[in-house]
Structure formats: structure tokens, C-alpha cells
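Below sits a lone chain in C-alpha cells, taken as the form predicted on its own.
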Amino acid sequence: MPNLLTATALTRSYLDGEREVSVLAGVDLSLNQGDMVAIVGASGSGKSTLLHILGGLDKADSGSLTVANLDVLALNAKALAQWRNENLGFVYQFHHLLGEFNAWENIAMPLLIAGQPAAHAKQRALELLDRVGLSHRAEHSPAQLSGGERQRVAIARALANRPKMVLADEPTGNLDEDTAAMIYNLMLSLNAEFGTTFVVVTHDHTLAAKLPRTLAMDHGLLVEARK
């Protein structure tokens, strides 16, 4: 598989008050094409933090970034958000739907940003739903579905406009355990279906170890994780 993510002695620090406070003090990522990497640590261990580097969220204070030979911390922010909308999704613990909008038109939201046609974005946000096992909820608004719904419906919006890298952040952190063991099965299947990158931020090592790869932040830190 072709290398798409190289990160180099990525950096960041906060100021707590008058303390400087180091959440990455170094780290070094390389994802091919296709992988499926889960990144586990304590609350407070950067994990977070990484992801929304990686997704040109947050500005490393050092470093390098480079997904598909872009740099991307070279990137403008007008630059920037056009590169997140074309290249990347994101899921989240919480999955950010719009409760005015019904499960169809959320999935659909990235591709009327990019500007395809509406009944482009519709048919895809469809085709999302059949996929995810959700079509026969299209109507519903996200107040209508459970927990597990909306995350999969989460996870088709991040899909909908076929990215390079869907980046997750405790994407199973408010769901019971038989759910979040659906959530992470669909995910596998998904990437296995569309090659697509997953990278999957988790502080359950149980369900990481579903995935092929898992990586934990030590003192700032990647460094390989046992199975």
C-alpha cells in the first residue's frame, strides 16, 4: 500500500497559567493506504490533541506534516479547510449531528459544502445509509435514533465524500459495550470495503485490540502497544 501520512517530531505545548505544560514531545507517525490504527492512553496522555493535529485542527509548535505529499502545516486556513472537507472525515464521541437536519441530510452535509449537486449528495448520503444498515431510518431526525444510530450515521457522514483518512475520537465513548463492539465491527468492515484510513483514538484497549494496529502515547510519545 502507498504511504499516506508521514509525521515527523511533531510538538505541542500549553501554558497553564505560567507553566508550560508538553502534551507531544516528539512524535513520529507513518500510516500506508489502507491502515487501520488504534491510539490508546490515560485522559490527559495527547491523544486528542494528535488527532486534531493530523486533521489540521490544531498547528503543531514543531515538526513536519505531510498526508499524500502535502505539506499540510503549510496550509492557509481557507487552504486548509478545503483539505479537510476533500481528503478527511472525522467521527467523534459525541457525534455532532444537526438536529434540524434528518439522517439523509446529514450525511449529505459534506458534499453540498463541496459543492456537488443536491441530488448527487442525496443519492450518496442513500447509498451511505443502505451501507451502515440505517436506510430504512433516512427520515428520522437524530433525536429519533438511538445512541448506535447516530454514531453510524456518524460514520457514513464522515464517508461521504470518499476521504483518504477518517480520524475518530472516542468514537464508542457513550455507548454500551454490545454497541461499541458493533461500531468498531462496522468500522473494520467499512475500511476493509473501501481502503479506507482509519485512525482511532480510545481509551478501551479491548475494543482497540479489534483493530490490526494499536499504538499508545507515553510521555508524549507513540510507542508501539502489546496485543
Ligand SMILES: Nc1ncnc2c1ncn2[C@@H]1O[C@H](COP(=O)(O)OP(=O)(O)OP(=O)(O)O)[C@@H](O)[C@H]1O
Given for the second form:
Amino acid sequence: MPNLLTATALTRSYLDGEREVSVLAGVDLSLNQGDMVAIVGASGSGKSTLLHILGGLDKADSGSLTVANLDVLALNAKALAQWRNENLGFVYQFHHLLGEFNAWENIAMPLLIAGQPAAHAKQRALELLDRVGLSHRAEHSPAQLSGGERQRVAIARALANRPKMVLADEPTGNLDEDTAAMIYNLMLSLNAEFGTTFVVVTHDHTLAAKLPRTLAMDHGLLVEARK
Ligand SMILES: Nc1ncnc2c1ncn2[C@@H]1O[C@H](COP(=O)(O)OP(=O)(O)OP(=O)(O)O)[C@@H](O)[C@H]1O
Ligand SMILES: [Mg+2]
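Would you mind generating the form predicted together with this ligand now that we have the form predicted on its own?
Let's see the whole complex now, leading with the same chain.
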């Protein structure tokens, strides 16, 4: 599989009063198209920080990041937003669905933002809902869905624009064990079907073990935890 992402020596620090706290101390990461990796690590170790940088939501202080042959750190805000919309999907711990829209409308949103015609966006949203097993919930608002159903809608939304890569930050942090396992199985089957690269942050080593590769954030570095 061709290379999708190369991160080299990424650093990020935050100011804590006068003190500079290093969170990422030189992260290297190489992913091929279709890879599926879990990132584990203690709370505060920098997992979300790294994911935000990989997704262009935050900038590294130094280092380089190339995704699909594009120098991400060189993009301006507008180009970055467009790049994200076209290439990436995000899934968060608390779904971040829009409460005033129903399930299919939430999934259609990234397509509408990308300028797709409404009828096409709806059709694609309904196909994706079917793919995550929620056709019967198309008209339900997020408040009318269970936690696991919301996360399945969030995953469908992340896939709407056929992204090369989905970045998921503790997508099951809020779910019971069985539902969490189901979400991981869903991500695995979507990966097999569409070749989408998944980077999944979790606290849970049992869930991480479901994915082919696990990396750990450790003292600001990303180390191979299991292959
Ligand atoms: N905007 C910010 N300003 C200052 N410090 C920050 C900021 N964002 C994160 N940090 C600090 O950076 C460190 C890493 O945070 P991060 O959110 O990446 O951790 P995490 O591994 O995702 O933790 P968790 O498992 O609890 O989600 C923490 O010590 C946090 O306090
Ligand atoms: Mg986090």
C-alpha cells in the first residue's frame, strides 16, 4: 500500500504560566493507506494533541507532516479547512452531532459543506446509515438515539466524503464494553471494505488489541507497543 502519512520530529509545547511544558517531544509516525492503528497512553500523555496536529486542527511547533504528498504545516487556514473536509473524517468521544438535525442530515452535512447537491448528499447519507445498520433511525435526532447509535452516526458522518483517513479520539470512551466492541468491529469492517485508514485513540488496551497495530504515547514520543 502507498504511503499516506509521514510525520517527522513533531514537537508541541504549551505555556503553563511562565513554564513551557513539552507534550510532544519529537513524534515520528509513518502510515500507509489502509493502515489501522490504535494509540494508547496515560491521560495527559498527548494523544489528543497529536491527533489534532495530524488532522490539521492544531499546529506543531516544529517538525514536518506530509499527508497524501501534501505539506500540511504549510497550508493556510482556508486551504487547511478544505483539505480536512476532502481528506479527513473525525470521530470524537462525545459524537459532536448537531442536535437540531436528524441522523441522515448530520451525515449529509460534510457533503453539503463540500458543495454536493442536496439530493446526492441525502442519498449518500442514507447509504451510509444503512452501512452502519441504522436505516430505521434516519429521522431520529441525536437526543433520540442511544450512545452507541450516536457513535455509529458519527462514524458514518466521518466517512461521508470518502476520506483517506479517519481520526477517532476515544470514540468509545463513553460506551459500555459490548457496544464499544461493536464500534471497533464496525471500524474494522469499514477499513476492509473501503481501505480507509483509521487512527484510533483509546485508553483501553483490550480494544486497542482489536486493531492490527498499537502505538503508545510515552514521554512525548510515539513508540511501537505491539505489531
Ligand atoms: N490548550 C492547551 N493549553 C495548555 N496545555 C494544554 C492544552 N491542551 C493540552 N494541554 C496539556 O497537554 C497535555 C496533553 O494533553 P492531551 O489532551 O493531548 O492528553 P491526552 O493524552 O489526550 O489525555 P486524555 O487521555 O485525558 O484525553 C496535558 O498535560 C494538557 O494539560
Ligand atoms: Mg485526549
